[in-house]
Structure formats: structure tokens, C-alpha cells
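Presented as C-alpha cells, the chain that follows is alone, the form predicted alone.
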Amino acid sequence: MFISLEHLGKDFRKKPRALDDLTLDLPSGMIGLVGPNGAGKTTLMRILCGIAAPTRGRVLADGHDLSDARTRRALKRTLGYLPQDIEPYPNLTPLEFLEYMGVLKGMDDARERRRQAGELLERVGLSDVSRRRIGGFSGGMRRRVGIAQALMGDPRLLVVDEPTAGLDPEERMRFRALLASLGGERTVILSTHILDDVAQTCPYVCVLRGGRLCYDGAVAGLVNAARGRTWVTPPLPAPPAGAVVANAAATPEGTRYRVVADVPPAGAQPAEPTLEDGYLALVAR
């Protein structure tokens, strides 16, 4: 599915501008969206479910405009989506849960449901439990019977909020590697705090920051807008000042930090730019 975003804009009554003109063409394939508290990432995914409309501006989806109703009928019937808070119902097991979401979509054919249902459960690691209520289960195991329900029926566009929030190391990896199967040709567009999910999943990303669009394009791009302006400190009492920091490793002599500056602080020297480096050389900006 392909995505186009024209001029779009929100706003909220006493807020400030939640979108800023964002025009944007989003491919199919896997999409990182990242950015700081605040700078329009849910607005943007309410819209793009349907959810919200926009105030100024217009979604195009493959050349429909989601300002229609059919238009957004038709879409949420190939639409899987993972909000960052979801709940399944802890009185229903996995498969009572996904098939009931199936009937949400719109899957008449309740063998299909079932079969579906089934296919999911598996592919996300359930299938053994997929009888036991969902009360009883871990957080992680929650995020997995979320996943499976947002990709029941097949969806063309998947929006995914905070997907590894809060999951333990093993967890986070069993998503890693589900999230970076699920691209091809359907769009997935992955919202998250956790850089190093978009640096193992997606290769195109989207940088929003106070509603505005910073950078869109390829993750070696977003490298490069940190690169000449990365140092590493000598051993300092002090972050220096005037710089970004990006990370700090305590020493006997001292604290060495990471930073992005336009100017080196003294003595210090330079280092080669990673996905965080750009992300905080823009977002500073």
C-alpha cells in the first residue's frame, strides 16, 4: 500500500500544534517513525488508522482519499493496528480473542477465522497456551496476542506503537525478528523510543519533531547528519557546554562523554556518527 501525506495538519484546542504541514510518501516496506515525547507520532498514527482527522491537509491511500467514509471502510478492513496500551479481554483465550477481532474486520467465514487464528498463534509463539485465558499471561505474551490480532485478516497497512516497550531482552529480539518478517508488500510503519529497533528493522525512517518533519529517507542518511560533528571528551567533571550528549563512560580520571556539536570541545576528538548520533543532531536542531 502506498501512503501519501499532503500538507497535512492537526490541532487541539489550548495545545499546540500537533502536525505541521507534513507532507510525506510513505513506500510499502518496513517504516521506522521516531522522535521526542510530544512530536506527533500518535496524532500521525490515529490519522493514518482513521481514528482522527486531520484539520488541514489529506492521507491519500493507493490514491484514495481517507476524507471518504468508503474510502475509510475500505481501509480499516486492511488495516492492523497495535496501539502501545492494549488490553485483550483477560476472560478469552488467544483464539477466542483473534477470531472475535476477525469478526471486527469483517471475516465472515468463521473457518477462515479459526484457520487464521490458528496460523498466528503459531507464528507468534502461542499456539501451546492459545487455550489458556489471557488474564494469566506476562506482559510479553500480551504483546504477542496483540501482534497476531493486528495482522489478522491480512492487513496491507500495519501501524505498530512502542511494540518492545517494556519487554526483556529475549522478547525484544522475538520482535525484532516477526517485525522484520512482515514488510514485502505490505507497509508497516513502526512507532518507537527504541532506536536500535529501527536500526535492526527498517530501512527507511521518519523523523518528526514539534509536528514538523526533520528528515525522511534511508537509515545511513540519518547517520550521516551526525557525522563531523560527533567527539568523544577527554576525562571532564562536567558535560561540556553547548553540546548534545549522547551517551557517558565514568573513568577514574573522570566522566568521558559522547556528544554532537558543531564545534569539538577542547581535546576532544572525533568519532564515527551511529543512528542515535543523527537522530540527536537533528532533533537538537
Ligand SMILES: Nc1ncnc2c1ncn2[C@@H]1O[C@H](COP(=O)(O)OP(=O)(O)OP(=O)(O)O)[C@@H](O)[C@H]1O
Contents of the next structure:
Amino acid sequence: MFISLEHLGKDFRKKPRALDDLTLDLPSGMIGLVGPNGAGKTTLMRILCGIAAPTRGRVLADGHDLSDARTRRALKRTLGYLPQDIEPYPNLTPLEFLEYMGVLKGMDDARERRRQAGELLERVGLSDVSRRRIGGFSGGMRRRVGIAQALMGDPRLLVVDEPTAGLDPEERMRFRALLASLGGERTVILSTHILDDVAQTCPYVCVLRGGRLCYDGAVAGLVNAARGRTWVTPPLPAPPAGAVVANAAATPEGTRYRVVADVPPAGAQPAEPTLEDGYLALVAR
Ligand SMILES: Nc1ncnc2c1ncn2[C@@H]1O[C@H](COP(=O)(O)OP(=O)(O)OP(=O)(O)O)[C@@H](O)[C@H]1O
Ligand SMILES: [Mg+2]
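Previous: the form predicted alone; requested now: the form predicted together with the named molecule:
Zooming out: every chain and molecule, the one shown earlier first.
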């Protein structure tokens, strides 16, 4: 599915320009969406899913304007959404919850709903507990129920909002592998604060800051924002003024700071930038 944003903007009463003039053509495949807290990631995702309306501009899905109710109805049938704060119904079993989501997505054939629900639960590793109540599940298991429900109906557009937040490393890797297997023909938009998740799964990344797009393109290109601007200081008692600190390592003599700055702090050595350095260079003020 091809998504185009045209001068997209969103105002809230207490937060004008939560999104500000976003113009972008999204490729199909895995797209990472990163940015600091409050950058507008969730707001953008809600607009893409047709849950919230933009204040300015428009979204086209395969050339059809989302402000048209008919387009939104058609999108609903081919959309999977995993919200940031999903809490699946605790009294349902995963099987019941997925079948119910299938009904909401307009899957009319009950046998097909059941078949898909069973297959997806297998895929996310929950077939053993498919008939237990969700209320007794761990956070990671609930998140897996969340991604499985988003995949009901084999959506062409999949929107997942911080799916790995709060997961332990093993569960995160598992989730990452699952996400990586979902791309292909599909468009998958993944928001996260974990750059490594994006680097491992998404060829394409958008960086938002304060509602504006400050980078879009190949993940590897992010490092260029910090190229020639990344330094490691000698041991210091405090971080150098005016520099963006990317890392700090304690030593007996003081702390060595890894910083992104136009001008090197006194005595600092140049360093090869990482994705994190590039990201910080883009989003830090
Ligand atoms: N329903 C709302 N009413 C008022 N303001 C809102 C609403 N939703 C979002 N905002 C504001 O819009 C801005 C963008 O919020 P959004 O939730 O989209 O950011 P985010 O990038 O998803 O952040 P996070 O990384 O914390 O999830 C914030 O300043 C937020 O306070
Ligand atoms: Mg959010």
C-alpha cells in the first residue's frame, strides 16, 4: 500500500502544531518512526488509521483521500493497528479476542476467522494458552496477543506503536524477529524509542521532532548527521558546555564524554559516529 502525506498538520487545543506540515511518500515495506516523547508519532499513526482527523493537509492511501468516509471504511478492512497502550479484554481468551477482532474487521466467514486466529496464535507462540484468559498473561504475552489481533485479516497496512516498550530482552528479540517477518508486500509502520530495533528491521526511517519531519531515508544515512561532529573528551569533572552528550564512561580520573558538537571540546578526539549519535544530532536542541 502506498501512503502519501500532503502538508499534514494537527492542532490540539493545548498543543498547536503537534504535527506540522508533513509531506512525504512512504515506500512499502518496513518503515521505522522515531522521535523523542511528544514528537507526534502516535498522533501521526492515529491519523493514518483514520482514528483522528488532521487539522490541515491530507493522507492518501493508494491515491484515495482518507477524509472520505468510504476510503476509511475500505481501509478498515485492510488495516492492522497495535496501539501504544493496548489492554486486550482480560476476560476473553486470545482465541475469542482474535475472532472478535476478525468480526470488527468485517471477516464474514466464521471458519476462516477461527482458522486465522489459530494460525496467528501459533505464529506468536501462544497456541498453548489460546484458551486461557488474557487477564493472567504477562506483559510480553499480552503484547503478542496485540500483534496477533493486528494481523487478523492479513492487513496490507500494519501500524504498530512502540510494541517492544517494557519487554525483557528475550521477548524483545522474539518480537523483533516476528516484525521482521511481516514486511514484503505489506506496509509496516513501526514506532519505537529503540534505534537498534529500527536498524535491525526497517530499511527506511522517519525521524520526527516537535511535529516536524527532520529526516527520512535509509537508516544507515542517519549517521551522516553526526559525521565529523562526534568526539570523545578526556576525563572531565562535568560534561562540556553546549555539547550534546551521547554517552558517558566513568574512569578514576573523571568521566569521558562522547559528544556531538560542531566544535570539538578542548582535548577531545574525533570518533566514528553511530546511529545513536546521528539520531541525537538530529533531535537534540
Ligand atoms: N488527545 C490529545 N489532546 C491534547 N494533546 C495531545 C493529544 N494527543 C497528543 N497530544 C499532544 O501532542 C503532542 C504529540 O503527542 P504524541 O502522543 O503524538 O507523541 P509521541 O511521539 O507518540 O510521544 P511518545 O514517544 O511519548 O509516545 C504532545 O505534545 C502531546 O501532549
Ligand atoms: Mg506515542
